[in-house]
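One chain comes next, on its own, written as structure tokens: the form predicted on its own.
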Amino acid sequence: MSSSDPLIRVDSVRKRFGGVTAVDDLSLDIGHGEFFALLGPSGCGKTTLMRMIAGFETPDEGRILLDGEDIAATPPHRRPVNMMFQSYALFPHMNVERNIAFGLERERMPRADIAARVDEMLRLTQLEPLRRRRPDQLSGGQRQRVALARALAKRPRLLLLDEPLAALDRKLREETQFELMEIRRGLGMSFMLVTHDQNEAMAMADRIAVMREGRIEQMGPAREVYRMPATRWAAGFIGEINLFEAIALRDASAGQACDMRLRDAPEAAPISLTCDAPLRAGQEVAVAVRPENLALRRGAPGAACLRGDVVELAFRGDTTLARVRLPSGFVARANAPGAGGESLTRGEAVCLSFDVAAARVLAS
């Protein structure tokens, strides 16, 4: 097995429940030591896929390979894969030590080895002072770390994380994200995160697969998925974005520049954007621009300037989010930095513009 080969390969997998297809002809790879995230809304199939990798569900079609070997017939407890459940699923009558040791005891590991492994996990998750406490004597963040320590104790090749931070408050969630990243790097283990939280996925994952209706809508490094969305749906799901309607003025092949006119700037000069897919003259497209790349100013319009009126302002510390209604009725969002945003008023006429290098043409 080459070091460049993936740890996990999901090959054309399909899973149905009655008349519902939960996972539809899906393929992906997870590399050795990679932090991989499945991101999508409820019902998109991400948890079903994770359960198939864990062995709790069986694919109707396709294969799941671990180091090149099909593990479809391998029961969950025989797979070098472990899962940390969203509910944590701790045993309420056992203290922290016993919860962590449970899986090792079931495997009949020697008692001295179990004690050494439990001590290692307690140090790793900073739970040593709490080793004698029961789950009902712990905070939510502490219970989360006990569940993590128990999942890691068996030293799986792949750790599956099912919405692991959903029950934590915002500050604790952010702290735990960094802890998980540090633990994963220290162990050199592969992690697969399943979440609907885009910020969580982008903060922790090396790569993200965005799922929709059982299929992968887009997959790639977090920065690429954010900065270069492949479809309108992916653009709208990952972060805040403005989708300005436009019309192509001439035919263009993939990779070529195409002139187009924004619906809300009919009098402004056409803009020229590079297209990832072929376009034909007259085709309607969306020009995607993140709020942080949309400049807001008072004064005379220029190229690609969109005139509008401020309808709402939200102070965010170093920036102010301005919601601006355009002539079509579309409400654009722009981040105005510092004092410039604070001096804006509702009802004020403004001009929005953007650098074409920060825009993305979406035909679908």
Given for the second form:
Amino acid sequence: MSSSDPLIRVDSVRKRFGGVTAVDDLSLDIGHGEFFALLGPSGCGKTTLMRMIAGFETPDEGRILLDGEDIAATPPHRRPVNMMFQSYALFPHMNVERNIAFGLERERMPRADIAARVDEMLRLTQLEPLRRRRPDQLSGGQRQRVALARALAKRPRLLLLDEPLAALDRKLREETQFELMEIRRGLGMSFMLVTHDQNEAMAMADRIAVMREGRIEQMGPAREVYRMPATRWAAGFIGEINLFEAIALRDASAGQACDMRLRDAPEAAPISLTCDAPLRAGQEVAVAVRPENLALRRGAPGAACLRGDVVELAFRGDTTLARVRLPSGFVARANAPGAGGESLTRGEAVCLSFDVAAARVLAS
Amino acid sequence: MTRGRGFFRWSVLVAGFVFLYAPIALLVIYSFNASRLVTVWGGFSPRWYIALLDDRQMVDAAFISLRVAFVSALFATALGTCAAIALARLGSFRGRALFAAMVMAPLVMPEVIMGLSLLLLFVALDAPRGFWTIVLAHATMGMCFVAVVVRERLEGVDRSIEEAAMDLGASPAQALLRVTLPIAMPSILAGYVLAFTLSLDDFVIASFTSGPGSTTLPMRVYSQARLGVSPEINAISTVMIGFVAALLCVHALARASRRARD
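Complement to the form predicted on its own: the form predicted together with its partner chain:
Then the entire complex follows, led off by the chain already shown.
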């Protein structure tokens, strides 16, 4: 083990169930103290990957290294990794205290130390008054905290969180998100979150891997994944986005600015955007713009604007979401803030524009 | 209209209970009959219960039955629980379907066939028939009932609870002992009670597999009844009914108190 090793290294791992490939040649690293999120729709293999790290599934190919050592031969009960289950999986025949103490007792920790650690965990999760209750006497939120306290009690090197907030209502979910982040900062351990909820992943994680069909579609810091989606699919999966069809007007190498024309603004002057991939003249690309970066103006046909008609309006408090049909039939979504948005009417002709700095070219 | 329907419901209910329990009620009442004649009421008397205490054969048979039931239910529970764990937890293994069918077969197999085949087996093995052959036979019969009850419960338990135990450092054996079995315990106890009462009741299989000196209570009652029904048989039957009822009550109360505690 050297200090430069990541905490967990997943190296070209592949796992099949019957004819289905759940995880396909996947590699990733999780650093010491990092909050990492695996984000993807159900069935994308994220849970399988997490279960392989926990030891409940074995990879068909590839290795999983912990501190540089292959843990293939280590059964789940000997891995310094703990998991918080989506169903919480509390022991129904034990009270809160005994649930939390279970893992410590398996380590043969001295009694006094167990009691001290259990007290610490109860304090941390604010469960002290409920210590003698059984799981079926607790609310969903309380159960969630017991599951967390139980998984944290052993001070694992890595805590795996399987959809930890899925069963909570919205308000409690937000509160718990902040609690989780605070707890992690306090304990300084690595967390791996598995979720299908992009807001959850973006709110908590330092780094996100977006998974699709057993592979990583994009991996990077939360902000980068949101602002600079790598593919159309990743762009569509994370948050709302408009993908405007466009055509490259000349060849350009990766990272070089390239003129392109939007299909829905044929008369407008070409816009100049850089793309991460090389482009050929005539190649079809998508220009991705988040709804909040799409400015909406009334009527007045400007130079660089996409003209369309408002087909739908949804008042969202601080903004109004407008769905605007463009000549090609594509329906764009734009957030119009404040009074300007509220005064819009259905059927009205509007004009959409965006700052090229907020747009991203996606070749695939 | 509703009144008419209410009357109909009540009469069906009463008729049903009468049909089921009138014979048993009569048996209990006549066990306190002072008269020697079974069908003529001669006043209340506990004399047949006292006579029962002096009937060595009957008391011996009762104790044999209780011992057989106690021991065979232990075996049945242990084996049945193992079978249930194998079926509910080991996933698919070679011969699983066959195993499942064979565990469940005695549920539908005619008792006569079971008794006869066991008798043939014991004869072929030249095993001396007596207490232990009845115990083995009853354990075989009881284990399938235990397996059904326990398997039902295990299949209702979230698999991830056991995974959580292993995740927290319990070896598979510890997870079984500290998590799976305690959760399944109510059903294991229910299985034991079931196997116990089935063994206590059984006449057919016991008659095939018993030997000299190991006559069970149902066998003794049957052979006496053939010589003429004496009120003493009513008395011993009442004691058995009372015993089984008490056992079921204790079991139900234990369940209720566990619910109340939770």
